[in-house]
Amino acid sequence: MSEVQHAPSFYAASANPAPDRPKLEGDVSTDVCVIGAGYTGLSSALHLLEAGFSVTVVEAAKVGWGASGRNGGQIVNSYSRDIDVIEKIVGKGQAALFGEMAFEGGRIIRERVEKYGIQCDLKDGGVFAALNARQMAELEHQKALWERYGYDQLELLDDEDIRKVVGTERYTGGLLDKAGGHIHPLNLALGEAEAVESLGGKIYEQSPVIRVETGEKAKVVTEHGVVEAGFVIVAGNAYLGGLMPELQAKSMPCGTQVITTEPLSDELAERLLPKDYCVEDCNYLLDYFRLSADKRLIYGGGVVYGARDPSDIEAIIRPKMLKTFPQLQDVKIDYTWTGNFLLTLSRLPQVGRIGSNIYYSQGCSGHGVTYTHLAGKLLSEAINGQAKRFDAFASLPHYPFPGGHTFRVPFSALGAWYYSAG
């Protein structure tokens, strides 16, 4: 079987040096086997190693190969559905627990970067940009909601303020999250993998899992080896495939597309994003963008339901970029790629156990950079006997997509069209 390499992204081209890790061969015994070396898996592994567990990570391709190494690189707080939606599902009492956790993922990322000296171009500041008065009212509601849960890092931007942070006429206002920010996502994953290994964790690449055998000791079987473990964490997200059929019906892989320009002049980069914040708009199918460390504009958007790779990514995303920044008309695009995220019908994460010792977290629904880091902590707490926070997520209801496995793509596309038109 040929080895799987990283997508042709700007991130892969600018990644920090990383070793090629070995394939799993033969039998290995460990306390916890983690399936997937993306953020969920690496965060889990780090927390567990710090708690004294032995950990083995098996990855079908390379560290950070999936969404963790391809995303927009934005540190966005809370969840894909905000705390007020969760309040309606679980009640205000239980929602307080979700409110406490809503801002934890970003803190975990910063703590990891500092503790392990991870070089990933971390910058502070993220902006939610409103295109009309209705979206601005939603941002005012979001600020009041987050502040009700004790969060004090937000600043409303009026139409004059927003132009000081984004060089476009498109937006009528915005909301600055000073504790938001952005990173080189693949370098964050590579740094976390190095931290895992520094604590004695083992990572095997190019080792797709064929099956998981349950029992008092679970067995994670690859083509050339077996990991026997007291616990298993399934952290494959949108790239899990059919490995765990029980997780498939209530989630759907979706593709998002990203382009990266050639390096911009200092003067042009400063005109586009004077404060070097990352930005996402408030549309249902949102656009997101930021500057890289070498002053390229990274611009993403669009959703392909069912996660097919479009034939011409630039044709999809460049017009969106030019709508925001017409001054980039003559700028060359150096990189285009697609990455998959996992969508649930509720757009809330799907968390739980299969049997007594197989744990999973998936379905970040496009909000994964911060949530996955929180998820790793929750999974490690549950395995370590402190399951209260894990169980709060596990108790959220999840439903199959309308039309089942076959028709989930057209139904979801129709729903997105409805929300976008609304």
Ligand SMILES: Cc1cc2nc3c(=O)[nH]c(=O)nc-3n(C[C@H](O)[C@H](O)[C@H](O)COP(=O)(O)OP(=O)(O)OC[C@H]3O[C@@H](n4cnc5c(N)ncnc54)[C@H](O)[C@@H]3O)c2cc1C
Given for the second form:
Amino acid sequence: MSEVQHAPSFYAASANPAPDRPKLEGDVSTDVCVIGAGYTGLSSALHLLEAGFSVTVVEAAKVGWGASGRNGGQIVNSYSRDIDVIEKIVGKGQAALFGEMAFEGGRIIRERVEKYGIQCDLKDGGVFAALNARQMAELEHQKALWERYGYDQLELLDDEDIRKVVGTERYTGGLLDKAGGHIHPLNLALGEAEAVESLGGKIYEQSPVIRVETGEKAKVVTEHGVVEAGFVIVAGNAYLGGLMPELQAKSMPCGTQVITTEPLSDELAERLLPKDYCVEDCNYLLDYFRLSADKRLIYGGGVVYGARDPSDIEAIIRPKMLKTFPQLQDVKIDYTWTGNFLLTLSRLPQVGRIGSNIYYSQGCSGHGVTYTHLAGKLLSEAINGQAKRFDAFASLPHYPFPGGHTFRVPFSALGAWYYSAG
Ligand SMILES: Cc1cc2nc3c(=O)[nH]c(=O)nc-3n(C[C@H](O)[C@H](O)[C@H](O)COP(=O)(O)OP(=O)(O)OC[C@H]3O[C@@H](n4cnc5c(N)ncnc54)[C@H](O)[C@@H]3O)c2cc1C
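Switch from the form predicted alone to the form predicted together with the ligand and give that structure.
Below is the whole assembly, all chains and molecules, this chain first.
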């Protein structure tokens, strides 16, 4: 089978050097097997390795091949739905916990970049831009809401302020998140993969998982190999297909497209985005843009499922870009590409466990750069807690029942026996 390469993105063209990792061949045994080497998988792997687990990551294509290596690169704090929506679903007490976690993903990214020396052009500052008075009122509401949860990094921008950070007449105002920002997304993923390997984690590429067999030890099966693992993390998100039918049924992959201009002159780049912040507007099908380190404008927008032909992508996204920045009329587009994110009906992520040892997180509905980093931490915490308690039980001597049957019961039954015997 031919090898899958990265999408023809600006990021692939400007990626830091990275090795071609081997295919999975033969049998491997590990504490945790992670399916998918995007941010969810890599973040989980890093947290688990730091906690002392052995980890094997199995990736269908290449590290960062999915949304993590081709997104807008915008570090957007909080979730795809705001805390007041979550509050209505889970109640005030539980919402406080979500409030505390809403800004953690961005912090994790910065910690990772610092700790592992990841070169990914990290810049601070993200702007939510309002196209009308109603959207501006929503931003004011959002600021008050986030401040209720102790977040103090926000600054409202009126119609004059916003012109000082975005060179367009389109916006009536905005909200600056000083702890937002942007990154070269593929280089972040590649740096995280290198960090995983520096801690002894193994990553296999070009190895699509075709089957997961459940059991006390799960078996993750590819065409040429099998990983036997105490725990599995399913991190295939919008590219998982039908591997886990229970996950496929409750989410929907959606395509979004990105274009990248030729490098702009310093003077033009400065006129478009004088502070080098990233920007997303407040429409439901939003436009998002920022400058690359070599001063190209990277502009994404809308959700157009299935427009995969490069000329289609340019035809769809370039008019959006020109509406915001008519001054780019004569600028050439060097790259166009498409990528899939996973939409859920609630627009909130789906996190859970299948059986006793298969964990998943998926469906951050477009705002996944920060959330996936938090998800990795949450999944590793869940496995860490469970494994510690499981190991305590497993270390108890196993006495045969009268009659000499082999003592092999599921964990939950073993626990029940232990407590009733105590
Ligand atoms: C074009 C685009 C722009 C975006 N812009 C932004 C943005 O600016 N800010 C933001 O916050 N979010 C953005 N997002 C969303 C964000 O990129 C995603 O939410 C996030 O990257 C998802 O990460 P992930 O690790 O869960 O999934 P992915 O990065 O998609 O990784 C999943 C991986 O699993 C692998 N896989 C799947 N099935 C199997 C299998 N059977 N066996 C082995 N491996 C498998 C895939 O090959 C893939 O590499 C954007 C998304 C897209 C597509």
